[in-house]
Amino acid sequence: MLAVRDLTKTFPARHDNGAVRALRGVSFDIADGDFFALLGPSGCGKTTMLQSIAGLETPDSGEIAMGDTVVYASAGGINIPANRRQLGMVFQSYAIWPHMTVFDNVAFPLAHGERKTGKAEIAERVKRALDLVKLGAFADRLAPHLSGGQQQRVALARALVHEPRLLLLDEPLSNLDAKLRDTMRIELRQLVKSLGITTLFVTHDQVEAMGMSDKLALMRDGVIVQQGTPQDIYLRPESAFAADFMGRSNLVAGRVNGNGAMVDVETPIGTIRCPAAATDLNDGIVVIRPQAVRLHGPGIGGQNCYAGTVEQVSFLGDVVEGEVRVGAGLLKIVVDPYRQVAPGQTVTVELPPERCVLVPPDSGSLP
């Protein structure tokens, strides 16, 4: 449904700051009806990408196509204005007009859009949009008299009222408190999936990206470093950056020995047996999720088993987090709250080879 090809964008130098290469030849596809997330830290280029797709920013080169329609192409001099791209967009700040009622806010794209819409049709479509977001009873209320969650729903209804072919979401949950954000994350995904609307969601929150998207692209310094399903990227990161950004990880550097399907990595905690990387490595980083670590009683031997001592424990209710000293290294662990773990306890740490991922050393940011 959406195809982005080799998109580039550089912002010129300002004052004492050099030019910023926000996008460096970015390409990706979103299938019809998919919920796709662009994820990455601040300054990685995800918002510039979203604004380029929306027509609010003009790239330097590349191509953007929505279905069979090319909306931007540097080679052909094509740049369709934002109001003709048939998009719905929810901004981070919601952009709700405080002097208007809920009805008037939602009706705005129909009343002032390029296509003339009669009053009766506007009333019907606004009612349908408000019912979708469970705000049918709030049509006459002024926007400032709504809660944060209700304002977010108004912004979503306004984006959906003209039946867009692509919905763009720019961190729409970031202004909500934690509990409401969890609720709205579920409701928002269920709503757009039930409507079959192709959705592009921009966020820096990996929990939101993993919990809402069918597929996601992880960005860094203007490029996509990995894309796939949330499970693929979480369990099989291709870089230390991806592993570290997509949740907590133990990143254990070491020297790689062997060149078969399985290799041995000499590390400060001992020799770790793990699947080989796609390319030959002399040095690498073993990625081990805290949840991947198995704890046993002392004195147990076997492959990837090491003697350790529990150094600290934090009881968080649904899980217990801790750190175990193994050799010259320290491993983060997560266990269920019914497991008795205490500082000073002697344990055996098992790192199942299939749960260990070998990635290349992090080369740092792009120039």
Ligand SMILES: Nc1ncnc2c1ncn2[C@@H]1O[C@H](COP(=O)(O)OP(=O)(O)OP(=O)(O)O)[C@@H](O)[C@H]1O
Contents of the next structure:
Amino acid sequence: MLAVRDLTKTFPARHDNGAVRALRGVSFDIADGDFFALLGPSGCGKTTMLQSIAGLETPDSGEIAMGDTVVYASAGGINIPANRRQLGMVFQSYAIWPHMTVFDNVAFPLAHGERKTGKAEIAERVKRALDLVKLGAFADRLAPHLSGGQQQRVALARALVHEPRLLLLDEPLSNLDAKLRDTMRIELRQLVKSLGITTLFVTHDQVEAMGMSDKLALMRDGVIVQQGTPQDIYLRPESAFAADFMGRSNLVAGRVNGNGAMVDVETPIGTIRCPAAATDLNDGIVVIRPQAVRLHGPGIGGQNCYAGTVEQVSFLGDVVEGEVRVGAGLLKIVVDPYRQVAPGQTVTVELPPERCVLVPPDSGSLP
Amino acid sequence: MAATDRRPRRWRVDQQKITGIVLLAIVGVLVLGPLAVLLRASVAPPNTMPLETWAVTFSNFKAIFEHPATPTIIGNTLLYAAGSVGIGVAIATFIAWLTERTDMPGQALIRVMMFAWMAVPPLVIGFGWILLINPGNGALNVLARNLFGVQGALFTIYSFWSLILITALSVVPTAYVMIAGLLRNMDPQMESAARVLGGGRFAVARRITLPLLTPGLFSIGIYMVMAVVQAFDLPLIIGLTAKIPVMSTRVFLLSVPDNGIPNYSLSSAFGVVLLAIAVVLMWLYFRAIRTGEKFRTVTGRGFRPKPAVLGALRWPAFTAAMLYFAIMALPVLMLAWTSLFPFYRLPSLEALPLASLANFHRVLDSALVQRALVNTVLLVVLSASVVMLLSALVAWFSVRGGGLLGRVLDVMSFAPTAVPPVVMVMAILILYIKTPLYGTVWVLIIGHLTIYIAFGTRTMTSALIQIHKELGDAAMISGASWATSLRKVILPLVWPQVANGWLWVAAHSARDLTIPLVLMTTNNVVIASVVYTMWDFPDVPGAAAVSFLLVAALLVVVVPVQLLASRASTRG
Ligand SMILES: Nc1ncnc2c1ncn2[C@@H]1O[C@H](COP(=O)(O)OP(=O)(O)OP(=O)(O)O)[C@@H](O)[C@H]1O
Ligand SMILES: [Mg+2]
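Could I have the structure of this protein in the form predicted in complex with the named molecule, to go alongside the form predicted on its own above?
Every chain and every other molecule in the complex is listed next, the one we just looked at coming first.
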């Protein structure tokens, strides 16, 4: 549905800071009907990406196609303006027009958009859109008299009412409080999925991205570092950055010995045996999720088993988080709350090889 | 999706670009045209029409700097500006502190009166003062003579001090509005902290409040100096008789002499010097603003400054503030009185039965005044409307459009701030004198567009900055064209600022004398120039009647809006 090729965008230098290369050759595809998340830390270029797709920002080079229409191509000099790309978008600020009622807000794309619609049909379709987001009773309310969650729904209804071919969402949940965010996460996904609209969703929250998307792309400094399903990226990160960004993890650096399917990595913890990385490495980082660590009583031997001492434990209710000193290293662990662990306890830590992922050493952020 | 039956609407694609280019052309002609002509004329040989020769000479500048009177003129100008701004800002600061930071009664009243007073033309105030304190039969002088047996004249309008004081009083309202804004935005916690730490009230005022305010006051002061250096009407009607030439009147007399032919090249050279002074002041102003930013104390929301308790001083403070308005009202009352009699009479109870509205009938019947009325309405309505239209578009391009076009438009429309109106109008005169526009009301409109677009753009820029960018983007994404998004979303949101700006431009356009006087012919007279000519003629009662009508008309328009605005702001 959406194909983005080699998109670049550089913001020219201003008087007090240098040029910013916000996008440095980004490519990705979204399949019809998919819910796709663009995830990355603040300032990595997500909004710039979204605005380029929307036509609110003009990239420097590359190509964007929706279905079989090319909406932007630097080569062909094509740049269809935002109002003719037939998109729906929910903005980070919601951008509800405060001088209009809820009805007028939602009716706007039909009344003033590309294809003018008759009065009766507008009334009918706005009602349907408002019912969809459960705001049918609020049609005559002035927009500023709505709560944050309601405003978000109005924004959604407005983005959907003209049946866009692609829905763009810019951090739509970040203005809501935690409780509401949890419910809206599920509702939002169900809603767009039931309508079958292809959706591109931008967020810096990995829980949100994983919980909602079919596929996601992880961005850093204007490039996509990895894309795939949430499980893919969580369980098989290709870089220390991806591992770290997707959730808590132990990153253990070491020397790689041997070649073949399994290799040994000399680390401060000890020698860890794990599957080889895609490329041959001399140095590497072993990624071990806290959940991957198995905890046993003291004095147990076996592959990837190490003696350790519990250093600290914090009881969080849902889970218990702890740190175990192993050799010269410290490992984060997670255990279930019914298990007794206390600081000072000696334990055996097992790192099952199939749960260890070897990635190249971090090259740091790009220049 | 039935997307196939759509007619292609190609022209929509370029709506924005075309508007931008047209706008650039209009603003370019308005602003750059006169400036180019000014520079050209300043190096043209003396006593030529500057646009009819290619010769270049610097003899005009040489003449200026070698002329013995030049240092006096420059000295006068600076003294005049510094004196009247110093006094005016002091009064304004005092009243602003009373209305913003104390529990003085009647604060809303004073605020509204200050805003309303900005609508009263300095020209009218000047005439009123002449009637009050001219050395021969000024009402106050005669009163002093009769009551206290003072010999000669107690006051005289025709002195440097009178000019400075009257100007000072007339800049107070503008200074007040700016300073009140400054005080409102200052974080009172700084003061509270000092109080908690044991500072006495006056120690706090001196050691904390004043130093914190200094950068802001300084930048307001420079802004006001710039305005006074550029001021023209009071120096014209008071300064000329008093033989106190300043730069603005000098430029005027060279281009519109009482007798003899205008010397455009010399006056242009003077204009360039005056422009240079204005540019320096402007540079100082921006530097002051930048230092001010460092000090700036941003307040949180919902955070009411605790007013200083005046106690027993509450009513005396109120009286002091009202005294200012009493002084300001004197000249207007004097004009009102004068307008009631066929000949100038001193105010007295005996004369009252003779009062009549005959002058009003007479002036309203006069063909000249009728023509002036029509012209004034045209001038005011068209200038204000076109200025706001251009300003809103320029502001949109500079805030949202981004890119080179936006920046160029922004700078170009701000440039006239540095150009004294009397200089600008002389350049306009040279530029248009050979065109059919000259002598019509349209050339006056062009003049006012040029002069007020800077104000309009600044108003609209600060209004648009507060409108979240995504509000406009959302309309575009919804499929609306650029024009529709402006009309349906942006314009309704900035409507109050547009209306306010319109009102400001309209009031200033109605009271301005500079442009109508320099470009005056028998056809394009407006009320301000009619008042001046009648006064000069002399038909003092007639001038008084027309002045009074002008003030009344301005107040009738401005005061209700101010009342509404002040009610809205106390509610909100
Ligand atoms: N108009 C602009 N002019 C100059 N630089 C810009 C502009 N817009 C964005 N940038 C810069 O481009 C980079 C990417 O910005 P972008 O807004 O796309 O980040 P983001 O991933 O959306 O971040 P966030 O999560 O904080 O919203 C940032 O370094 C930002 O400072
Ligand atoms: Mg962003």
